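In structure tokens, one chain follows: the form predicted on its own.
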Amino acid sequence: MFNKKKIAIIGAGPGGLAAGMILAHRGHSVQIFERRPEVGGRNSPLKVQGYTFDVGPTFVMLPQAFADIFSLSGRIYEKELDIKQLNILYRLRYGNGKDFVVHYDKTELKKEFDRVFPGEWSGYEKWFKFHKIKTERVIDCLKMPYQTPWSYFNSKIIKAFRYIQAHRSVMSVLSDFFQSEDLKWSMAFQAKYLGMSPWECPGTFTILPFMEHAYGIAHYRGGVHQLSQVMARILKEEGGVIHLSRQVNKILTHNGRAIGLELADGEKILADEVIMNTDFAYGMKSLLNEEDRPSFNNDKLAKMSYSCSTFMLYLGIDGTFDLPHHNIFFGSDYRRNLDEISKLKILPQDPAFYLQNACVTDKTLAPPDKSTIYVLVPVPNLSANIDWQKEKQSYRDLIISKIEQRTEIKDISKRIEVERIITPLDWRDQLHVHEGAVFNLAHAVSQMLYLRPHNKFNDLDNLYLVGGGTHPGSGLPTILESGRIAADLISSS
């Protein structure tokens, strides 16, 4: 069905991966070249003295996306991880002490509704209907390629037209459901997984808490750097080759096309179609010269837009709490907390923050009566004049001390067995993320569907490019589709 190529794939990170098990699995010849020692990328483990953390994402989301790419690798996704649905989506905990915890189960989170949001309910009925409906619709747009204007000219857009709503904010959708700021703000926070504010980012992405709401949250046990793992194993079972620690230093070019690799010891790779899955920034400035990427020479890169990056502690704790899963803080005031990110550039000192239980579901992370506790703060990414080496240990014991007093966890400081910390300056020293922006590109208007990084790059031929910097754009089964996307692209030409 399809002719057999060379493909060399720069990074094992989730989109590489899940081309590479595509493209195997359809006969091609492929090769994955890995700088790092493990596969993953920032879908990796990190793992101390028994602790097991996932370095990066901790929400598993929208199973039928992941069902989808397993199933183009000859696999069924439920039977290659051990998945557990969680109940509890999250705990909300506002700045004035109230919680709200969200259910999966509907009938629970109505009497949830009832006690902290009493009147709220039939608007969440009205919400839920018209975000089914937005959601399917803005998905099938989501999974194809934008490589023209003429993209735009098709039945998918032409019926999601109305739901689309890039021209107002998710803020600005969810007032037309809702009353109560506190409920807003909860289906609002989402808009950090894409590293913009729910004042900025474009009203599009409401669905991202109706698939939360609607398809539920899971949890890999093991962690979710499972899908990496898994993803890997699947791709050798399916010939396909992964090199670790095997540094690519440049995408070779001839003539207008990309012809392969050259790896950091001087080996080259030779290959009929090249796949970049690096951070977008980093891997346009490192791995190829500017004249062979016009459209995005350094100039137009500064010039982009970048999301917020994250300041993040794993501690290894001992002891266990009674406490859910995922657990999202507010500060006293989130809007002056998004501003002092995204427009003020300063560290917030009364931060939102994640923190993620996980031994609460999953027991194998962690020693006997100990936990693993996995906090996320977002920050301004490297753009700020913010001197982390100087910030760190002092924004460090902030962060502590805003967990003992706005958590279960009132001695936190003393159970502390073991401790991690990545600030933006190691996410971009140590993982190449350009400016330490760990969502990447920005989704905003000017930088979505076609706007965005094309999968097929323009400037080359033979290069596509997959991950969190080019469409559908960050998070993991927006990733997963881009390395699809890529697939099938390659397949058909």
Ligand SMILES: Cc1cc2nc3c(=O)[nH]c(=O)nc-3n(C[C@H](O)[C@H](O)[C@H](O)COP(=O)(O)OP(=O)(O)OC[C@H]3O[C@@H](n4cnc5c(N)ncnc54)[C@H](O)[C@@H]3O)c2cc1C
The other form holds:
Amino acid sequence: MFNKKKIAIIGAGPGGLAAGMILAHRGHSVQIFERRPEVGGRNSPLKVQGYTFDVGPTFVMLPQAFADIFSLSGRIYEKELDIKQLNILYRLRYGNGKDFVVHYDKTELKKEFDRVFPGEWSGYEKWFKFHKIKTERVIDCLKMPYQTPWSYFNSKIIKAFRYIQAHRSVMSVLSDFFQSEDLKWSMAFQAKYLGMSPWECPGTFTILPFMEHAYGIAHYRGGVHQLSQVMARILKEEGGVIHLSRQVNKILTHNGRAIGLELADGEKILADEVIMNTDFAYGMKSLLNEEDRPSFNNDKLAKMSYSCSTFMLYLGIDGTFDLPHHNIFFGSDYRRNLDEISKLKILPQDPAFYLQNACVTDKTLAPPDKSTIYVLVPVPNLSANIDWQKEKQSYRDLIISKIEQRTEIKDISKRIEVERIITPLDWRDQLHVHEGAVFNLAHAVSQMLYLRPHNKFNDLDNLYLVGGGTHPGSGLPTILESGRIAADLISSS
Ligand SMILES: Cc1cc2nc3c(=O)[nH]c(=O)nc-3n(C[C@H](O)[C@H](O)[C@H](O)COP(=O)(O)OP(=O)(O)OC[C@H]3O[C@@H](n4cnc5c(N)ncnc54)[C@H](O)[C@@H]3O)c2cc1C
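Okay, that one was the form predicted on its own. Can I see the form predicted in complex with the ligand too?
Expanding to the full complex; the earlier chain stays at the top.
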């Protein structure tokens, strides 16, 4: 007989919403408690004077992962969201001024290879062929829970073994196929999606550029935050309830199991199962007593490795610009830039940065003849000794001058109508992100699969973890997958 459970979820980020909508569709009684006045977490909108920005994610890749999650809630992904596939994945501009436009269409891409990287196309074909199998096999492995070391003794892992390449770095794997360093960077910068340097990030993650080249990059009309908005709507249509502006202060425990939540106003909510979607280390430290989490006591949390942070500019600009949707600008020495972020822990003065010109695809995001410009600069997380209160304005000025020097928007400072800044301090204080490490726990080999926090928490029964700090990892497709794994573990318990 169906065992209808009372499920309490902490946080309405993409992970909590994915788990919630699947469980609600399966007939469980689902309630989400979200401390902010809106859903989405890092996948929220920022709306200012007619301009709409995405706070966090702007790249949507691996459509099948989204389609699978939606189908588990009885929905068709393509019908729920207005999806626009981008013809140009991104334009890369190198420190020496050279441009490389990465087209989705392979005929156009080959022309661009012949123009910018003559002689490298045959390497690309080999890369694509190898990565088709690698990606399929690695994804199969990421979809499983890793609750015990025995999980490794599995036919999927055995099949994927030679493709996992976790003992090598992303840059090392790319060197098997390509000669030009600049070309390798075009397939290495994606390690930054995990907040890591491609010289340190496990070679497994060369699957990220493959997903972009093979399945494309999408945008949702209205902004990528539509994902969380739509998942929240579906959850409610399935009978789930979302309580906004209701902060959870504590996970209630009894005899080694989670039994519910205590809210900031003191109200206690009892539940059969609790799902934690907050930032992992923040949630461990602030919601659980140390004796309830011996595997993740404060010493252990301090020793774990965390991703970089980001300095963000959200600019409402007068005018429209003939720039691709996604633009990456490398500084003159990319490796030095990445070392500054993860090893030297100093503020890069010649940083790589990402600039999104979403209005070229989606005019709904700004008033007529205006544009939203989103700028993301990877910077060290708060373990670095950087005084952001002091640096904030001068770093903003540096980035604006880089935009004027290196992009087509030469007079951006005169065109700014609306401006918002997020520093690592804001990520920590306003979005409760531990150390401002926005891409969560790093994806080092020591923090992957069984070694990443499990979706069913080992230290307490009836507590499940979803979101970027758990298995399978940071990034929307994997975060949604963490929700699916947790939902399945609960359904089968
Ligand atoms: C700048 C940036 C760019 C990114 N770009 C991409 C991209 O292009 N593509 C991609 O796939 N991924 C990207 N990511 C990574 C990742 O997809 C997003 O960060 C994603 O939103 C994380 O989802 P989550 O469910 O793990 O957590 P969150 O989105 O952080 O959700 C956690 C929720 O828990 C709530 N919460 C916290 N504490 C409490 C409490 N005590 N009580 C109640 N609620 C609480 C928070 O308010 C929040 O709503 C990006 C991230 C950032 C920051």
